[in-house]
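Below you'll find only one chain, the form predicted on its own, shown as structure tokens.
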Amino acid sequence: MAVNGAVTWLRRAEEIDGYDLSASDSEEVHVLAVDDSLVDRKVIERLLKITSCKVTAVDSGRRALQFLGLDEEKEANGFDGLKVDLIITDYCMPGMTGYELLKKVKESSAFREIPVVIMSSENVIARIDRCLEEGAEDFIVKPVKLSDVKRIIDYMTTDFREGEERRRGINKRKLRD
């Protein structure tokens, strides 16, 4: 367990301050998957990895906030500035719902632009509308299928690539001036 913790720390340390320092992971979409159910968490993690995503899986909204550095003890966790391209979260979790996590992320100036996708086993229209109105990118009814994940990742990677091209274009223009 300590070895895994060290590996996790090293992997996270390569990304501190918003810079992904490992060349092999530089074009992967990094997804933060949040679900209190171990089985659902493993399923979504496997589906995301099939689509070549880098996945960090946590078991609660509170842990997700800690990972992002948005909890009350943010200076204690040391992971501020980690690069996350997408958050996918279960709606119904003890302690903090996915909706509450969505609101916290969208209130944050550092993370408000990160797309958040909500998952739920209940197809409740009012819940779906509320999440979408609060800023969720999408709402998936469980069980999550590979086609759901591919659809999300397709528009994520399109946005991701366009963003990279824009950044490269800006840099090239600055070099020419």
Second form
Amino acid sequence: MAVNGAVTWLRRAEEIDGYDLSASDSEEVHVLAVDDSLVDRKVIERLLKITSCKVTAVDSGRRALQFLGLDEEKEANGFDGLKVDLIITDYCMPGMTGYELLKKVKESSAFREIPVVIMSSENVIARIDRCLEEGAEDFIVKPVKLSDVKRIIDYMTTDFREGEERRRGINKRKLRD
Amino acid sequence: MEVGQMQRRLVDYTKTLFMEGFLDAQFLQLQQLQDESNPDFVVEVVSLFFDDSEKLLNDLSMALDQPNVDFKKVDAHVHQLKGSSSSIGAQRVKNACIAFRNFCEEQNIDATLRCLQQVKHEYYLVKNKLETLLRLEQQIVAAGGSIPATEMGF
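Moving from the form predicted on its own to the form predicted together with its partner chain:
Entire complex below, previous chain first.
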């Protein structure tokens, strides 16, 4: 899923120590992380922060929808200022699974453009395919490593910047494999 | 004991934990996520793991103690424990959970009870070792030293 020749606005670094923790002049990527496991939430939050993202971590699909303002039973609670650029969610969760959350996001006209990445400890091809077919951007097999997060943020920020330029009416041919 | 000695002791201790399979590469990931801006990251995650695991082990004991064991529930708890142990690199706990889940599928009460004992055993072992490791780190920092990065030949 590498993007050829694209330069991201997040400076790539081989070592974690060399990572620039303050994004340049662009906004930080805001990621909504969804996982019912407290341990995993802590880890993913750190992984994302070290990759210069702003993170909101919630413990269920339901809360994720509430945060987005998509939950039918609750009013949007004034979070509209906090635009979400990426959703990264665990697959196996009690109540609403990550797959169900993915579907709800992709069914919504307001939020279907937000890329959704699924994380799962089970490396099941059928599951991966199902998620990708439903519109998931990528699938990470747990345990999540820094290289997984870096990879996703890297190609996402390229898309993000291209998206911004498109919205500003600049036509740019997508540089993609 | 001077700092250099303490650091060497820590490095040796950490290496043994990897060689004996208590910890795997994911633990290295966690260590790499710790820095001056987040100097307690590993301690914090490990503490969450301890709290989470002890609760799950209690839930498992209760679930297996029922007259009609709900294996779906048991499996769900083991799945969670497997997930968190995998996320911190507690390899032997993770592997014990994998075996446990297989027996849950078979709905084998005797085997699952044995598995629970095995998981508990592995958990308390790794807890003990992690506490020792973190204590060694603490001693080094208290003496003004820095924690040496773990270098493994993975």
